[in-house]
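In C-alpha cells, one chain follows: the form predicted alone.
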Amino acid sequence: MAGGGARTVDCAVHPSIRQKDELREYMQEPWRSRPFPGPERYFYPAPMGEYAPEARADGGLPGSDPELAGRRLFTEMGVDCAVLIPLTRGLLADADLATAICAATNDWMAATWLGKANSHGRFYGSIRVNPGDPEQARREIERWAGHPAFVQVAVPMQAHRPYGQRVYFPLWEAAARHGLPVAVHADGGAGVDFWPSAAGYYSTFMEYRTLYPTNFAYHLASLIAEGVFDRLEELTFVFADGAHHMLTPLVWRMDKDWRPTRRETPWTKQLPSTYLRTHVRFCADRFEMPDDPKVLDGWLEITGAHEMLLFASNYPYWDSFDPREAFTSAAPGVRERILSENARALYKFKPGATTPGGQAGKPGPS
C-alpha cells in the first residue's frame, strides 16, 4: 500500500460551518434568533493552538471549506473517502435547543458538505442526536437513516447518565435497527457539562488532553453491565476520542469484577471483553502507540487493534494524524486493517464504489 494508502478510510473529520452565525440559516423560530454558545471549545484551548496552519480557510473558521479539506485529505494525505463528526455545542440547559442545533447541524451538513460539496462522494457523515432528549434524538435518526451518505449517529462524551442506563435505549435501538454505529466523540463548547473528571476541574490543557479521553471507560462499562449489547447485538459504538491504549487494563479489572457479582447482571451473558471485538471500535490517536517499532506488532495485539481500531485524522485540529506516517512498521495485513478494512466492514463500504449509494469508481456504502 503506497503513501498514505489509496483505500484509507478516515473515521473522524470534524467539519466546521465558515461563521458563527451560519447555522442559524438552518433554525426555525424561535431558535434561529435565540442565543446559544459559538462553534469553539470554551475551558481547555490548546496553548499551542487549536487548529493545523493548513486548514485555516479564508474568510472562514478552521475547518470550513469542504475544498480545501478534500485537497489535504483526498490529494496530500491519500485519503479514499472521510467520515465527518461535526461538533455541536455541548451539553445546553435547554434541551429543546439542544435538539434544534442538531437538527440544524444535519440540516446544514447535508446541504454543504454531504450536497453541493460532494460531487465525488467521498464524504459521509454522522447524524448529530440530542441523548439528553431521547425521543426526539429517535426522530432525528429516522429523519436522516434514508440518507445514503450518513453512516453513523454522533453523540457526546459528555452525558448527564452512563450510555448504557435504559433511557437511552430507544436511541440505540433505531440505530441497531438501521445498521447505523454510534460515535461518541467530546463535543464543542461548555453549557452544564458535569465536571470533566471525577476530582473536579483541571487546570491546565495538559490535564484534560491527558485525562478527559477516558471518560469513555464509564460508558462502555455500562453499556455493558446493563446489557446494551446482549439486546442489541447489531449495535456498535465508536469511541472516536482516543483512548484505546487504556482499554486493556480497565476491561481485565471489568472481566476480574464481573465473576463474583455475575448475580447482579444476569442479562450479561459473556466476560466483558468478550464484547469488545463484535461491538466496539476506536479511533487511533497519533500519541497513543509505542514510539519503538519493535515493540508495535506486540502492543497492537495484545490491544485488540488489528480488529478494533480505526484511522482517524482528526482533521482540522493541531494534532491531525496522517496516514502516510501511521503504522508503518506494523505487521502486514495490519495496517491495512486499520488505515481501512475495519472501518470499510462497520460502515459496509463496497471497495471501489463510487457515490454514496455504490455506484462504481469511488466508495459507497452497500
Second form
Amino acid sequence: MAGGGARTVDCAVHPSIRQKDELREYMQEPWRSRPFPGPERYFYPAPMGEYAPEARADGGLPGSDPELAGRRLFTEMGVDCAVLIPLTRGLLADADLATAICAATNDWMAATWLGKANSHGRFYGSIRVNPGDPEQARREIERWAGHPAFVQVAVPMQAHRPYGQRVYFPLWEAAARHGLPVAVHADGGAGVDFWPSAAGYYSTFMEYRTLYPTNFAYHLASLIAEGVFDRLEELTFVFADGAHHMLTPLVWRMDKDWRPTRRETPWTKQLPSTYLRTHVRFCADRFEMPDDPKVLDGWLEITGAHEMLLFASNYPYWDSFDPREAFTSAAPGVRERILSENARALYKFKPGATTPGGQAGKPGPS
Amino acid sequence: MGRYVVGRTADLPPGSHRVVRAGRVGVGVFNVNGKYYALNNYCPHAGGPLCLGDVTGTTEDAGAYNVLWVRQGEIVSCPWHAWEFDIATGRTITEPTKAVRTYPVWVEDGQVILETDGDPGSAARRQQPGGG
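Next up, the form predicted together with its partner chain. The previous block was the form predicted alone.
The complete assembly is shown below, putting the previous chain first.
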C-alpha cells in the first residue's frame, strides 16, 4: 500500500452539522423557524447505510466532528489539506429559503470548520450558493470572495436548467472574476427536482449511484454549447461526483456534431473536447474505473486523467476513497498529479491564512 | 494537364456555380463576387459531394448572445454533414482546419478555364476522409 503522499489534496470532504437544527443558529427570521428538509437523500437511500463506520461521531451526525475528520484525513490517511463541500438541501420550491440555507451554511462553515476548528489551517471551503436565484447567488459569492479559506463556489447537480444557459451567466462571471472554480455535486435533501431519467423513476440505489453522476453531462454540454467557457477564460468547473472516465468520451461525441451544427452555436469557437483540459476538472471516485491495472492505465491516459482528475476521499460516506490505495498502479508522475499537483494548480491555497477563532477573513458587507 | 472550358463568363455570373466533369468526382467552379474559384467535389470530412452544397453565408458571434449573419455567398456547405468551407481558400471556417483541393481557374476571351492535373483518379485519391 503506497503512502498517502505528503502533499495529497483531498478535493471533496462533506462536513455535516452536528444535529439537524444546528443550521438555524446561523439563520435569521423568517427562515430560522421555517421547516425545511433534512440533509439526507430522500429518493434513493443506500440500503447498507450512507456512512463509513469510522465517520460516526459520538452524539452527532456522521461527518460532523472536525477533530475526528482531521485525525482520519490528516493523521491516518496522510492528506495534507482538504476542500470541504457541505451539502445543502437541493432544489427547494422557495428560492429565498434555499438562498438562506446556503448563506447559513457558509456562516456555519466560516465559524466552525474554517474557523475555530481550523487551527491547523488545513481545511478549505466552498461558498454554497443557490443558482435558483442567480442575483442572490452572485451577491453571496461577492460576500465571501475575499475570505482566504474559501477556495471555490459550490452548486448542486440538481437544477431546473442546464448550467450553461444564460440566466446563470452572472453567477459564473462572478466566480471567474474572483478566480474561484465552481464545484458541482449532488445535493442533500430532496426538493422539486426533476425525475431522475428520461425513462422515469428507476427502483434501486445501485441504479441511482451508477447513473446520477452522469447528469453532469447535461451541465458540461450546456456550458460548452452556450459558449460560457469562450466568454469566461478564467472559469473552471469542477465536477465533484466522479464519472470522469464516462463523461470525457461523451464530449468526443459532441466533437462530431460541432462542425455540422456550428451555425447554431457560433460562440463555441473551439472543438468541444478542447474545453475539457482548459476549463473542467473531475474528482475521482473509488467505485469506478476498470479493475485490470493495465486497462486502467490506458484509460486514464485516453481520458486525460493526468490533467483533469483530482483525488477526493468523499469522506464521510461509505464509498470513501483512501489515498493510500488510490491509483497505485498509475504511470510514474501520474499519481502525483492526481493526488496533489492538479489540485494545487487549480486552487489558491494559502496555508496558515486562517487563525483559530476565525479572526482572519471576516465576510464583506452583504 | 487537363484543361477545361467551363463556359462563358456570362453563363457563370456572380453567385452561381457548377460542377465540371473533370477528375474522378468532378470539380466545382464558383463565381464569388466576380472572381472564379475551383474546388474538388470531395469533402475532406467523409467524401461527400461538397460542390453540390448550398452557397451561403454563416453566423458570427457578436458577443453576449448576439449573432450576425455574415459572408453571404462566400461559404459552401457540404450537403452531407453541413461542414462549412470558405470557397476562396477551400478551407474549413473551423479549426483544426481541413481543406479541399483547389484548382487554378481563370478567364480567357470571355471563357472560364479550369486546369486540373489531368489524371482522372488522382484528385480524389489525394484526399482521405477525416474524422471530427
